[in-house]
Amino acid sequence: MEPIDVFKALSNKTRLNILKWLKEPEKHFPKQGAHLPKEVSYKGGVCVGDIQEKAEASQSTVSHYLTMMQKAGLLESVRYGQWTYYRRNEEAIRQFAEYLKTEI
């Protein structure tokens, strides 16, 4: 995880908020899982069409923000048929706090 891509990740309001709402899922997409197959468990998963729904922003927009937020380490995703899941890469946002901790 390289810091500068984590802030530029978190400098831009919408992927802030999906990051906090990805904290708490399950009060702020409380449909989520409703694609997944009922043997698969993806624990805070999020479909981007529940996320997409919820920032009020287009598929393609939403779609960016989520691969850039992955590429900062800040998100993990799996995909299950036509659907894809994120979720908080809670150990590198805990990596990324520990850093502003010390280095900063």
Given for the second form:
2 protein chains.
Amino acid sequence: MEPIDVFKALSNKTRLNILKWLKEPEKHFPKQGAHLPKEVSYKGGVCVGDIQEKAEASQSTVSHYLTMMQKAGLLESVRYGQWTYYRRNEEAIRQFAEYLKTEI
Amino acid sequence: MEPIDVFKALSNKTRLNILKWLKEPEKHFPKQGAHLPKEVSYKGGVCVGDIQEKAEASQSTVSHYLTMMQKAGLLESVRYGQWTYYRRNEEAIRQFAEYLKTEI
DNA sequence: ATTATATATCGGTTTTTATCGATATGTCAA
DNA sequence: TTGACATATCGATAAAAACCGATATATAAT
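Okay, that is the form predicted on its own; can I get the form predicted together with the DNA now?
Below is the entire complex, every chain and molecule, led by the chain shown above.
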């Protein structure tokens, strides 16, 4: 987890919003998990399409954002069928907050 | 203090270094305060020239960096004669770390 | 097999950021 | 008041990021 990459990922309004939205997925993405059979639930995960709809940017842009945030360590993902579900990587985020507090 | 501006300011290696160096000015800037009469000491402040030397970038670039970091709220400055001294704005940095921990 | 759907990747254009040298501004010393 | 120095700002170019539509890939349904 490179701090610089995390700072870059967070220095964009839409990406910052995505991270915040994913704190309360059920609140911001009402139809969350609609495509998932219950036995494969991925807690807190939201599919790209739902995020795109809310973010109001093109499909390719949002896909790119999510990849970038994942590479930075802020998100993790799982693919179920044709959907990719993204959710926060809470442990990495916690570590980053800790890094900021002590090292910066 | 706009979080986005802070993230942008921190998403550059040199700027991030400057912020870290200023945590221990006496360690990283040996001749710190050399131009200052003792009665006007500005605790933790380092002049632009010393920072530039250490940062190994042009004078205009470093000056620009410092201005940007100040606008973001990470630094504060005072002018003494022909020198501008910059130091960390610890309270703002603490607030930002707190924001990150609770809001992000 | 074909079609439909979701997501990822590609290629290109526009916008922003990085970075420098040159110049302006402000201060000090002779 | 002239000259030297520190810093800030300007103007320009180069590099990187943003962003989109088009296309590729993977899965699912018919």
